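Just the one chain here, the form predicted on its own, laid out as structure tokens.
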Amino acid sequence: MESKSYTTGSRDNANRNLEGSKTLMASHFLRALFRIQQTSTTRSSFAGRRRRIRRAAYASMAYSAGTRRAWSRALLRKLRSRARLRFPRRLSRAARPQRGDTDQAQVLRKLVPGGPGMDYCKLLEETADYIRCLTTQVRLMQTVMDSISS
């Protein structure tokens, strides 16, 4: 008699959903930048046509995980008031506040959108998933970029 693990059912149930939420990022993500082509003039700027790639790229992404995840609903949230996803400017080390120790965990809850919210295990475990969401949208760009240049 085979004894079957517990984990690895899980897995392969886990890497199946993943799988459907890359097709479905994908799909989406496509579509947007079919429209932003479409609508897209000559004299569209640079950087109007990069913004509306980013929150294309988003949207994408939040739709993907559906209203499961809390980052997911927070940026669904944001992209429905049709706010504008916008990212502070990095400072130089020599001009950032010098702080001490910082508390990680609220470091963390800026990063994850809806992060503010969390308990601790919470936050850790909507990370890892807003992580591997934003790996796949990283891997989905590349592609896309490979399939254009060749």
Contents of the next structure:
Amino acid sequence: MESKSYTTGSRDNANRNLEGSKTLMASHFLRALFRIQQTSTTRSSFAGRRRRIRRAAYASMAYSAGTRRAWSRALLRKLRSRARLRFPRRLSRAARPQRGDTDQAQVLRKLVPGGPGMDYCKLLEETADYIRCLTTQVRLMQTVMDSISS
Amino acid sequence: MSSRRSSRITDEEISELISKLQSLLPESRRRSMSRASAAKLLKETCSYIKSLHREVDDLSDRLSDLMSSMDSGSPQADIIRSILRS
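Return the structure block for the form predicted in complex with its partner chain; the form predicted on its own was the one displayed.
Expanding to the full complex; the earlier chain stays at the top.
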């Protein structure tokens, strides 16, 4: 039997998922940027365009993870309701402390989309995935910037 | 990844998840974390996420700036078009 160089295991599956979602993220974000470029006129404000770009960033993150993750589902809901995309600094009413929560877990709940609804264990899992996605998005934006400004 | 549906989460599971978070911290933040408590790691994680959010804001700013100097006939627009097509 031919020996393959693939390894099995959930970590590798996670990596494969990440590769696929990176492409999805990039294409979604670039399309959005292009649309913003086409539709923003000299009259439209800098702040408006900045807001649209920022929104596109979080949208491409959410679409790349799809409905697989609680944080992306929460983010998608926020985007569809056209609510303002903010990570509140003060503890909102929805973010009630859960059992076993430390102060830091409370802070984390405010930072990760969908945080308030998760138990501690799920919060830690979702945070890891959210961070991976965020760093990918940031790198994507840096790459786009570098290629545009060159 | 399989997740146990039992309501009793083991300490081991928690510490595994926390060390996974530690591994996601960038090198510069990880240096002081080798023997950190869970609370310290969570704090660093929160700080890291906040800085990532700020980076998204900052990059949106700068992209907006760059795009204002682009028009649809510029070479930069062609770059984006070609990336989309590939």
